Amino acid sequence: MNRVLTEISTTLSRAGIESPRLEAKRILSFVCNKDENEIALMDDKLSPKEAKKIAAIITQRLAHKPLDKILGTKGFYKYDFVVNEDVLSPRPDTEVLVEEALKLLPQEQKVKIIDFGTGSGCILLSLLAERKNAYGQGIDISSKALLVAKKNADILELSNRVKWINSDWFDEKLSELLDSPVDMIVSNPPYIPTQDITSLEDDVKNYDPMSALDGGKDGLYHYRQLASITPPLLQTGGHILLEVGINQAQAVAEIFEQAGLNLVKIVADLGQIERCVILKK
């Protein structure tokens, strides 16, 4: 399969796509049905609809479709979750939040999540997969986002430990759908200035809903309505986990801050940004 996959790399590559030969065995995995390790031993013959399939998801990826959302599911962490464009593709970037959220859930004790804005779940649901005694609450305002994260729940086999609530952050009936005082808070919020979102790539702005992109005039706004409802939802002793965007930690620390958490730490991602701001009650 060597001919073929150094074809698809090419046509990715002189289309400036990121990464074109990683896309292209992925490509080729999902349409062969094989794992992505044995496309280079495969020979060159491809069926007439394994070459239409391949040919279909060329010419979505070429018009700066994410080739997660031309699939339908994206690696995130340890798992593969259902995705699609009512829910934001999930970043390596916030893998550092789950890594930071497992360190402080410990392995056998009960303990209740929280995670605001939860999209496709890929947080939180990576969190009760790590740790069997877990249960989690999952809110967002999209009802068809919740119905990919009900998917994937089912899929990874964690729908008896999660309860998917579709409200607004501000709903006066939220606390009566929630199982609080919990453990933990975990959000990765809209977090884009305003002005910001044309600037963003073609692959982000077009087809992630731009309700989970944009973050108000300085990008702070969501911040502000979580900090001002999230405390009273945590246990004494309890931590809250937020993503945030490039030069943003320091000002969400502090709105935080200013509700009476206490910051603990201030974590960078693999390409040395602030990404993930701890803050404990």
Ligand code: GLN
Second form
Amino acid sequence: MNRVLTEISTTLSRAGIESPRLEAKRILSFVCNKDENEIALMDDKLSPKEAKKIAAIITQRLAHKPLDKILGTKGFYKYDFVVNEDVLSPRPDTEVLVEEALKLLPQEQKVKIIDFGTGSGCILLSLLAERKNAYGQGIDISSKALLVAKKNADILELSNRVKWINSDWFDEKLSELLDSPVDMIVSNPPYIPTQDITSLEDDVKNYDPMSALDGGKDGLYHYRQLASITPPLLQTGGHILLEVGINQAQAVAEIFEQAGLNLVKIVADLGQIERCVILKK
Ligand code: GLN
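Now that we've seen the form predicted on its own, could you pull up the form predicted together with the ligand?
Expanding to the full complex; the earlier chain stays at the top.
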């Protein structure tokens, strides 16, 4: 498929798409239902149906719809997750939170985990997939997001170890619905300061739900909310792991320290940005 691959890649590149060759490979692999490594070995024949599908994908991509949302799937950590416009597309930056969480979760022991603002479920489900004795509770204010999370749990065969809760974080009934105290709380809350949203790339601001991005005036609104409700939900010795935006780590650490938790560490992502704040009760 080298000729077709180059054609698609050139079209994407001319439209200013950042990784044209990688995306071209992903498109061909999706449409031809073949592993990405096999694509280069196939000859350049496409059925009319395949050609039509590819053209439709390219049209949407040229309109800057993210490829994940066109194909309806995104690889995160070790797994593929269903995504749509009701959820934030999982970012590679968030994988550092999963890796750090796994270092703190014993292999055999029974553990309980809560994920605030679970979205596609990518963080919680990755943890449950890696720890056979872990039990998860994923909370989201968006019932549409939870439909996606449920689908992902079914695909990964984890539905029997997870409960999805459609609730506002501040709902009085939430604590009654939760099985707590838990060993770990994780969250990738909305953290973009409201005034920065207009300068986000079109791919992000037009296709990720605003409710998953907007962190209020200084981007820290949801951390303050979490700091006021999470400490009583944690077991003594339990951890909370929070994804944070650029330059937010220190402020977020302080917010949670004031709520009585102890800072364990701040971990940078692959781009050397302080991305994950870890505290302990
Ligand atoms: N990391 C996302 C972005 O930069 C934002 C995710 C979030 O607000 N939690 O677009």
